[in-house]
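Only one chain is shown below, in structure tokens, and it's the form predicted on its own.
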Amino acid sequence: MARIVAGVACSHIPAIGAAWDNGKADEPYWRPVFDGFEYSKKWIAKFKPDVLIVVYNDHASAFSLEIVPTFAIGCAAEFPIADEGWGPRPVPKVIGHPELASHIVQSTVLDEFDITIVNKMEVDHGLTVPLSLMFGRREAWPCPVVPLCVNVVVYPVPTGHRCYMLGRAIRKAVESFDLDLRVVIFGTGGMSHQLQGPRAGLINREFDTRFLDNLTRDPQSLTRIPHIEYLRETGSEGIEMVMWLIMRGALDDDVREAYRFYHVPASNTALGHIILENAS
């Protein structure tokens, strides 16, 4: 059977992937963000997953503010990077999973979550910055994808708690699939960071800190937090971080807590990234 054997919470911010795509990863602001993922591109190629599944939300490439799906699987073939206003990325398209994709939606409503198919999707930052990240430049990506976008944008935002539990459907659905196939799931965006209005620039490392702790040992503490207090404690974007809760209901209860790296900033953004493992 399939099986989830290890989750990746990492950050998405998108000048992140303008530093890297514009050859300033070298210069002296943004060395120690790319330096802090070598032994995470270390442990992805050792590891050799066969599929990805990526949590990510998009921002207005795929979807507008006409239809805005609380959580979105992509059951594509292959998926094109988004242009985001200055040109797509230079990096590869994404391959999908179609067959994976589309037993994760059948076993997922059948949980009673109501997934969105999507057949045709662009895929921006929010997806490709965290592969940059652990793949570094590629002609192709090592393996094929399984985008699940989620609403962090527009409210209302799933709970934590829903997102954790739909990890816990997703897990259930890869381990009736069929083949034989190592998963490694993602979890992106967050951590704390406001883009906009007064507050613009927050950053609270103490909750920061606090929520990678909980995530290896306490998760279930970290889905009863409610909206407000991320808004209130991370910035209007903080909110992102429930998409890390997806990834970790989907492994196990008891995990191993491989690498942890958090930087700030980057851009104006606090950046964490966290490599789990399950336990047996």
Contents of the next structure:
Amino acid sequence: MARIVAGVACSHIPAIGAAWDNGKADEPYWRPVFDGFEYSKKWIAKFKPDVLIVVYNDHASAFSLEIVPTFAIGCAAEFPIADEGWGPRPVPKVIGHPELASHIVQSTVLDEFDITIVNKMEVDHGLTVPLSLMFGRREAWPCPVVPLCVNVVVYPVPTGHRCYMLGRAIRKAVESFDLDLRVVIFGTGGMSHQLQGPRAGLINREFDTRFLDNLTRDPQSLTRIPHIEYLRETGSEGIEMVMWLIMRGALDDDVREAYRFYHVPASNTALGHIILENAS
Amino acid sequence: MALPKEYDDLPGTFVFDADQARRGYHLNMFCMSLMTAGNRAAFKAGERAYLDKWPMSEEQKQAVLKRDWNGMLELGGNIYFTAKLAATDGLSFQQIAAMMTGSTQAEYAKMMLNGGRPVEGNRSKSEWKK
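Form predicted on its own done, so how does the form predicted together with its partner chain look?
Up next: the whole complex, starting with the chain shown before.
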């Protein structure tokens, strides 16, 4: 059977992709960001996942305002890289895992999650920046990816509790898949940041640190954070952290924190990153 | 009965809720059209004529022409959409963020290097009135 063996949380700041793509990774501003992922690159090379499930949000790339699915799973064989206004990132296209993806859709819908099926989709920095940070520069990504898009653009976004429960349902789905696969799940976005309006630039290190601490030891408490608290305490875009709870819900109750990295600033954002391994 | 909007109390923040999304639909769809190189060139070649192809309000069109980044958000724009207009202008997220806060790029970048805008004093509109 397939198993989810670990979870990775990671911000997906577009400026990181731009710095990487334009050869600025060695500049003093960016070097600490990329150095913060040196351990992670070694960790994932050793961990060798067969498939990744990447929870992220589309930033008005694949989904305009014509259709705004709350949860959508990419079931295509491959996902081209989106042009977000400055040309597509020069990274490999993302190869899907249509069998596992559609299996997860079937299983989670029967578990009462109303998932949107996406058979044609371009992927943006939300998905590709974490891949660049975790795998570095590649001719092709080392394994297929099941993209799971969460609406965090049009308010209200799904609740943290709903996200956590979806994680649980995804775990159950993966464990009923016939192939023997090692799956690692990524939760992306966050941490505290506000990109818009006169309050832009808000950062809340205390909230972020507590969130990282509780992600390991008391995720249930995080599922009870109301939307207004995310907006007020972590900035309007900090609410992306609900996506991390899908990742966490898919893991064991007991996890081991293998690595943590936190850095301010990456452009407008507090970059947070954590690797959690199932204790069992 | 309408759902309560507790977030109306947040200072300096435009929450892109269903009402804003409805108001800004065409403004955002215009921004979305800038995702292809051909459309970016057409827009650059004649901004007003390009905008007139979209059923946006005159107010929204003026906000775009003036690059009034906060104004666009107030009129229903969403930052991930208006960022495509910024990209068309060759501006980064950090550059438009600085503009929206009314600081220079250098001041804003320095604030971020110093740990960002603190949450203390920035939680509620009442704190901004003092």
